[in-house]
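Next up: a single chain in structure tokens, the form predicted alone.
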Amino acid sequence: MKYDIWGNETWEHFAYKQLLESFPGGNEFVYRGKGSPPGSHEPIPVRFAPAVDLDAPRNHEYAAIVCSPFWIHQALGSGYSKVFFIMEPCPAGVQREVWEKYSGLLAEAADLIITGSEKIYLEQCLRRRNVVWWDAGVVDSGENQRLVGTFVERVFREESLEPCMREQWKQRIRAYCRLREDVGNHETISYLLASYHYFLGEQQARELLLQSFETVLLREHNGTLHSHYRFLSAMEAQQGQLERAVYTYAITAVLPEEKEALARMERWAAMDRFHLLEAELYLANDDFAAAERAALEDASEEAEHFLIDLYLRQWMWKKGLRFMESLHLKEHQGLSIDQIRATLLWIRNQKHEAVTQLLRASLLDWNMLLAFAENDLILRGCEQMKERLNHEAGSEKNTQSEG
């Protein structure tokens, strides 16, 4: 397989060389940016292409490895057979809202999300079933690299990644159990163990969460009641204890939006709409994947409105658009269907069609033109990334170019 790598640093400073070694053997990697001088040792066979050339091969011989949402046009508009998105936290100096939006849009379209941040990994596990954590050679690097390779192989075979994700959750449980043996009982370790057991649907998650909560209280840490009780309510919903889960949620439902959510839960319970009740409980704990599954079981117009809100909040706009079209909605929560369509065209590099869509929509609502400012931020970020990757490339006469 051939891979185009759209990095975020020059090859010399590229942080994911070891990750690329985890990809199945016999591959060819093309790095879009400045290369290393001849004779330097590289762990993988790599060729270099000038970053100034933002056009990628338009055929299915290549897959893309993309390290920034600023490359979203190249990732989704270049005919790649597969897209692997290395997801990172928002860097300093970048608007967080824009970074998170286009990271979310790219993550939803990607075949596999890879992250070296366990925080991002946990967040994404609450959304999708195509995400792998890479330990950067810190802990169980051998086992982890093998698992990354298995993920990649299953992506190309178009097989479910759920077994791999379950294997990684068990891997993380083993790692944290060893850590707890070394450092003793710690609230963070217990909480993370509870999270992974929760992903596996195991009742042990509740016991570990309560251990974490008890330790937090003994150490007089503030601000944890809310998060622990919400997590506990999701666990109870997972075990089918819906009445108990609503009661647990109600303990910390003090803000107006929380009270509104509680009122909806009570209404669904009174109407025996248990799938929607379950969906609301999962949503309160940011378990979007479980909330989606529960709402889809209800198959009602109320469930469709619930799903539209969930999809648009999580940048799953393609799914949201499908439901909005079926319900003939022109807008939802202040977001126009024309803006959604234009954005989905734009991120796939169909810029002319996207601009036409926005201009037509602006005849009815001039606020549509604000989308151009956001698009400009992404284009400027892309240009800055290109300049960084190609920094002083002209002086590197010995850099091997793509041929």
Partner chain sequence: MKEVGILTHSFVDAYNGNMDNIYGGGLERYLYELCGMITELGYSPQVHQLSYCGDFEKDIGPVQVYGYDCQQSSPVQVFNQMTKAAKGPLIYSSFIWEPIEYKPGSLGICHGINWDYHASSAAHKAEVGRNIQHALQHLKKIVSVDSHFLTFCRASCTFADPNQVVLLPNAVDTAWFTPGARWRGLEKGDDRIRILFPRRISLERGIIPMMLIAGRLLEEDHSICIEFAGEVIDHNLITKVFRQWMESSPHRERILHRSYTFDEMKEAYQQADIAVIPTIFSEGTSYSCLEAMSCGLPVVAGNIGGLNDLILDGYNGLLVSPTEEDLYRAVHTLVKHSELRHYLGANARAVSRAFDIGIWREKWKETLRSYLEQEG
Given for the second form:
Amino acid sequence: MKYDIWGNETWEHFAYKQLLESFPGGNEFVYRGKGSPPGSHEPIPVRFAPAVDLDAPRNHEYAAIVCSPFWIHQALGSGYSKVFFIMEPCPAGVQREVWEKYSGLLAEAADLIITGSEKIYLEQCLRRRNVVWWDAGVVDSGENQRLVGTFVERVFREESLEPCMREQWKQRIRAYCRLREDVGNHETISYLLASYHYFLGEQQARELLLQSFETVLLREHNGTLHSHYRFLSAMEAQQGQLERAVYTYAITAVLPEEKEALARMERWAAMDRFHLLEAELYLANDDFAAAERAALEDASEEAEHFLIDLYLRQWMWKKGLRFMESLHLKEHQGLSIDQIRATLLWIRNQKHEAVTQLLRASLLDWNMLLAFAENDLILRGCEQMKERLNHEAGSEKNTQSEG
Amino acid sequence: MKEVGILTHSFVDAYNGNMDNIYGGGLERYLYELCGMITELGYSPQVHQLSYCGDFEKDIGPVQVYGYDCQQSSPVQVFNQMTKAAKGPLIYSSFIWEPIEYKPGSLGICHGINWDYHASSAAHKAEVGRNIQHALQHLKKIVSVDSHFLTFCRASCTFADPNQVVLLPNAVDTAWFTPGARWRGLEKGDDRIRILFPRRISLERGIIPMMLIAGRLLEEDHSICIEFAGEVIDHNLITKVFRQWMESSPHRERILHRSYTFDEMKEAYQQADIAVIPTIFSEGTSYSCLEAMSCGLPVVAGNIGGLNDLILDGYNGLLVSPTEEDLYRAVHTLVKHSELRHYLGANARAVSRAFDIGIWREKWKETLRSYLEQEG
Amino acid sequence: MKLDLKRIRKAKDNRLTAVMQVRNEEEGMLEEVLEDLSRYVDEIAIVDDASTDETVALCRKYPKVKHLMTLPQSHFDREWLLRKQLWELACSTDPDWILAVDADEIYEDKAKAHMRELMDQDQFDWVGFRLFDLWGDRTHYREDEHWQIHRRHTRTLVRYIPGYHYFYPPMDHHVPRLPLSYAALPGFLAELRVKHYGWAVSREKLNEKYARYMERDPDGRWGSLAQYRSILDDNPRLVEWSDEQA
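Moving from the form predicted alone to the form predicted in complex with its partner chain:
Okay, now the whole complex, with that chain kicking things off.
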């Protein structure tokens, strides 16, 4: 297998070289951008090519490793057999909403998401089942590296990644237990342990969460009602204790929108629509993947509306579009179906079709034209990346500026 | 020498601090011509305009220009300020749709209706109607560049003197804007059909439907090329839209974009086979339309505003509703039928003579004479 | 599925239960406090920490004292355990709102007048009041380096939410009156005052209190030695107390 790597720094400063060693052997890596001087010794077989638009599409022999949503056209429009997206936090100087949106869109289309940030990892675990956390080679055991390798192999074999994710959660639990032995009971460690046990569906999660809750209160940090206590309701829902879960949520429902969510839960409960009730509980806890699963079980029109809302907010627009089309919806919460279709075409580098669609839609609503301003940001971001990678003209991230 | 004050929102380029130059738009050219005629009649023209670069005073030839900073006040407030400051009989050359405190008995000019977008609010349109009525009550005469505004006044307002609104269409220099060698059939060997969009790239001038029909035409007929002969403003949203459309087109090599100066513009018409003016709203008597007609081009135009005064559908051009489908069909027909292009183009050239600048100057001088002598 | 969520936050008809721990209060102002409480609370629950005087009999005289738990052995050196017992007693009475009162505290009239209004809403779950340490007599409170509890709020009135996670960690000092878990819930800081009379006693009694503190905590593990010493100050800074209109 050959890999095109679309990084965010020149090869010299590329932070993921060690990660590439985890990719199963026999590979050829093509790094797009300025490489090392001739004669340099590299730990992996890499050659270099300019970071420019490809003349011709790639074939099934190539996969892409992409480190920024600014490469979304290259990733999705070049015919790669598989796309691996290394997800990073929004860099300074880049508009956060645009970064989040295009990261989300790219994540939906990618085959595997890799991240070195545990925060991003946890967030993505709440959204999908094709995420792996890379430990940046910090721990010497090689366990993480082997796991990443397994993920990649399974991606190529098109097998489920759920077993690998479970394995990673168990590894994280072991790591944090070891840490707890060293540093004692710390609220963050308890919280993380609670989270991983929750992902595994294990009851220990509750006790650990309460430990974290108590520790935080002892340290006189308030605001734990939303950050900690509410999570109990997700755990209770997971263990099938729906009534208790709603009650727990109700204690934390202080703001008007939370009270509205509670009212919805009460309605579903009164109608015995337990899947929808579950879906609302998970949604209130930002567990989008579990909310999705619960709503899909319900399979009613209300569930479809619920899912459309969830998918569109989380940038899972391909899934959202399917449901909008099946319900013949022209728009949802101010987002028109034309705009969604156009965006999905555009990110796949079908720019001409996308532009035509948007222009036609704009004749009825000029606000559609605002999409072009956003496109412009991505295009300029991409040009700046190419400039930086090809010429090493200023490697600070803040040259990647927004409009 | 007696002064005559002309109040306008723009004359010299006080958008960009370029006060030595007259801004390159139709309105500014119009006023420059008007100043010329005022001078010929023995008066001293003084232009009072809004400024985004602070107050200023400038002389441009025989014209004295006064700029009033409008960044701290509303344009209407500045117009009222200019009314107080200006000397002599006044000519209000802008903002007739606003509630200005006119010096009674003055002259006004309406350069076209800009409140005719079909989907904008009825309440806004009604308010404009009230402001036009107010203008009619305070101004002695209003010169209208198209029949559109004249009809609007007759249908929506009340006034005693049927001649209070005078129709004085814009003009074209038919001696300068002439058909080129191409039109005369003297250019051989070039089978391409060149379609020209001779306008600034903006929403109201129909750039969106134009891009849509351009895409379809370029796709189905590889002998077509399309030229956009208009300015863009960098960082503007419509500019981004246009650039992305152009860059993403699979027929990029047959799309041309160029900014012409006023003097160079003739070239653009002379190289073209068809002109498209798909205005969606806000059109007085379009200079582009007159210039294209004067150069013998068949024009496909939206049936908006003053364009209706210039084009008789099927005689000297094709007049359609400015929708993608109707525009496309009209242009497609012209592409396929060269004899129709020649027929319409010849008639267009003939019709343009009725709008020759000489006629315009005479009519204006008569209007000015009658106004200024009365005021004197 | 039938959900009973109304009981989480009632916006009206809330009942007020005062809870108090007592130990050998016969010579103190317990009667005055119970008399005062009886005028505006619905029920009183008391834990007696193994009093050896007539404290329990005194409590029983008041019909609103509906719950009285007497401990056979004192917990005086484990304050947190005492508070925890008091809390558990309070919970067992199925209360709406709980007012944690000490046997030497009286709420100002304005506070009493607003008490119902503070409870009958569904926006916040606890209220903090300003406690003032009256000093030497009933007319002045103390305000200086070690005596400024009135500059912040003390949480004393809370909504009871059944099923919420309440915890009372074993702590040696600064034991809160009420479970720490209330800090996570939304609360309200009221500009209403509570008079604490524990220090509104004669010079002699102040010296006795000082002696007791030093005996119990000579190394200042549970409290500040400097504060203990300041009990003996000859000229503490005193501010005149003025009653406000209710």
